[in-house]
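Taking the form predicted alone, here's one chain by itself in structure tokens.
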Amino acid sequence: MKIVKLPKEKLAEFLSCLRAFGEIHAPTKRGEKSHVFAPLKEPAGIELDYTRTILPLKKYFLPPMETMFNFQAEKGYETPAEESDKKYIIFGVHPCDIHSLKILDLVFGGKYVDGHYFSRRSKAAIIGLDCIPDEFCFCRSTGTDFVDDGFDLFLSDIEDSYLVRVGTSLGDDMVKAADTLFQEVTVQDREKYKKKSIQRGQSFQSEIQLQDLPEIMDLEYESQIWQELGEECLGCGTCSMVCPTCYCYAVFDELNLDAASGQRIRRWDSCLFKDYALVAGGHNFRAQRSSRVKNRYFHKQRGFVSQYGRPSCVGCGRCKEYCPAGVDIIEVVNKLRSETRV
């Protein structure tokens, strides 16, 4: 893999060069402490020391709400006009979020390929960036604190410069377009990188044991823990909305005032919502909140492992940070593993 060095004072100039490849979206500040991925107007507006954005990258490829097709009584249905072919670059993506895209690619590229999702994916370039974990991060435990692929370029901080790994031919084109800004990697740069890597690994404050967790969960399927969680959980679905790998959606029709035309809409959904498992006739397979909480944990840590060989959690910490009830996945797993209930 090709690796070059970009001095930090050249970053703004590099961002200007990148505009030839598409509209740049980057982490920007929203409010006092929060960050979001948004179009970057000026290089000064970028926030590279962020830990996580409120919403993950799935918002670009699986929008919170979209029209699948329009319909009329006389003409039948027609798909919406083609989306813009405009290219864009998502800059500053952390390893855990790159892994989340790889998981979504697996899901939407399965037996029934989601063309809308991959059409949007094909228009976006991914430029990764390493980070320093905070108290919510546990991506080292999920093996998603480092990434080998899934990006066009990846920037690693080495004090006064970035080591830039080139992951694709598009990434190579980006480097060549700004060739004069880059330098060869020196022995000192390699030592800085290794030192930074050790420091980053020592910065993790949270850890989760995922080894044999599916078997533990099977053994604890009837555990009282799920009832306790059901009493804590508010059923608001926040964890699903901010999770980078939750992909459930609802489909419904919206009629216009003429009652003869309308749109079929796809919208984010959550297995924690009370009517998620409601079926015709009014029966609800998961009427109890405890069963809905259990279903979410079993899907991400048990069912996904059975189907894809890995859990669908990337350890980003969003569910821990943004849960209004303070439910902590690490505490839940620790309770499941405990020989003695406290």
Second form
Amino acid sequence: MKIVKLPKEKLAEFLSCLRAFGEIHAPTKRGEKSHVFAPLKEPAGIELDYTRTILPLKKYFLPPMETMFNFQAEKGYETPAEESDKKYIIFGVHPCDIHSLKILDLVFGGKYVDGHYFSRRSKAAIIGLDCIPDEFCFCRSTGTDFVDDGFDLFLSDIEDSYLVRVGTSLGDDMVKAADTLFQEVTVQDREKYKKKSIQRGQSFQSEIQLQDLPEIMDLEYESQIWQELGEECLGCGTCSMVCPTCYCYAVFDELNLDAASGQRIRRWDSCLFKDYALVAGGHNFRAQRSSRVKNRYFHKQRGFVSQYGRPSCVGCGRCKEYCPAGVDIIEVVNKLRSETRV
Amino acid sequence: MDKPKVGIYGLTGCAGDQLVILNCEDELLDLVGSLDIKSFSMAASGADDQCQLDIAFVEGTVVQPDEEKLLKDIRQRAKLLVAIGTCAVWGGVTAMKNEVDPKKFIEQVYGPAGKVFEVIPPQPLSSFVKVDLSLPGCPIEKEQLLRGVASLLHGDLPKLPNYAVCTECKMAEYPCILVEKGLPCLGPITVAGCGARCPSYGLTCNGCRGPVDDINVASEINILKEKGFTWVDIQNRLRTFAAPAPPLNLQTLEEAKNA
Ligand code: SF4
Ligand code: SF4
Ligand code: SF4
Ligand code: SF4
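Form predicted alone already given; the form predicted together with its partner chain follows:
Everything in the complex follows now, all chains and molecules, and the chain you saw is the first one.
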């Protein structure tokens, strides 16, 4: 893989060059402590010193709500006015979020390819950025703290510069378009990178053990822990909305006032919602909150493993940081594993 | 198909929900074009209050025996009855102090003059009649009203969100003021539909849309207690808009607090 160096003082200039490749979206501040990916107007608005954004990148490819098509009694179906061919660049994406995209690509690219998802996905370039974990991150445990692919460029901070890994030919074009800004990697840079890598590895404060977790979960299917969790959890849906790999959606029709035309909508859904497993006739397969929370954990850490060979959780820490009730995935897993409980 | 005959009525409330109907500026012509409005005293005189109705929209709380009579009459004349606004759906702010005898309030507010009218403890419509569709909100959301009418015209009930305000708050990517600032947001127990209007301005959700289905009030109480709010504050906050809702009655709250 080609690796070049970009001095930090050249970043703003590089961002200007990148505009030729599409609209730049980057982490920006929202509220007092939060960050979101948003269109970057001024290079100065970029907040590269962020840990996580409220919503992950799924919002770009599977928006919270979208019109799939319009319908009309006489005319039939009509896809909404062709989305523009505008390309965009998502800049500053951390490894866990890149991994989450790889997972979403798998899910939406399965036997029945999701055209809505991929029409947007194919227009976005991903520029990664490394990070220092906070107390909520446990991506080292989920094996998502580093990426080998899934990006066009990936920037690693080495104090005064970034080492830039080139992941795709598009990434290479970007580097070439800003040729004069880049430098060759020196021996000192290499040493700095290795030192940083060790430091980063040592700064993880949270971990979970994933090995044999699916088996433990099967054994603990009837555990009291799920009841307790159901009492703590508000069913508010936050963890699902902010999770980069919660991809469930609901599809329904909205009618216009003529009662003869309308839109087919798809909107984020969650297994935590009361109606999620409600079927015709009024039966609800998961009427209890405890069974719904349990389902979320089982799908992430158990069901997904059977289907795709790895858990879908990428250890981003969003569900823990944003849960109003302080439900902590690490604590749940540790409780499930703990032998002292009878 | 004949246009459905519709009546729009207000009991005790602020008339804010009826105002939302009038405020549907862009859609107002389509709306009145698709309905045969027989009675809407707030907007037009000459109401026909005897005719049979396809749909009746009723705002407000029942606080007088006369209103109970009126509501029952409307129910009898209407094929479908839609409660509009949190007052009609849950009792609203008028019902927040139902544990106190209303006669006491009458005396305090009107003095001897208050004796001229009779009051009963304020109640939502569903305490007296069957309600076919509830559109909560203080006031209702225009979008939900229009979707609701469109569905009714088509012969269905609309599919309303059955999840918490937090869900919409996160869909819109607003920072969480409960987590970030420790403010007493009721988003986790309040039914969505407003697009997390208050958190969008950095303000807490005060629960104006009423409780979400399967509300976990005990956990919300715990969170607020941990953030340092007093039991009185918490109770008052929880009971501002939907005190008659079963999960928010005083005894249930006491039990939830001690759980
Ligand atoms: S964010 Fe917390 S309280 Fe809300 S649904 Fe998830 S676990 Fe439950
Ligand atoms: S389950 Fe939690 S930590 Fe895991 S990917 Fe989802 S939000 Fe991140
Ligand atoms: S600000 Fe309120 S509504 Fe929004 S996520 Fe936090 S608790 Fe929920
Ligand atoms: S955020 Fe809460 S208080 Fe504000 S409009 Fe919505 S339901 Fe009402």
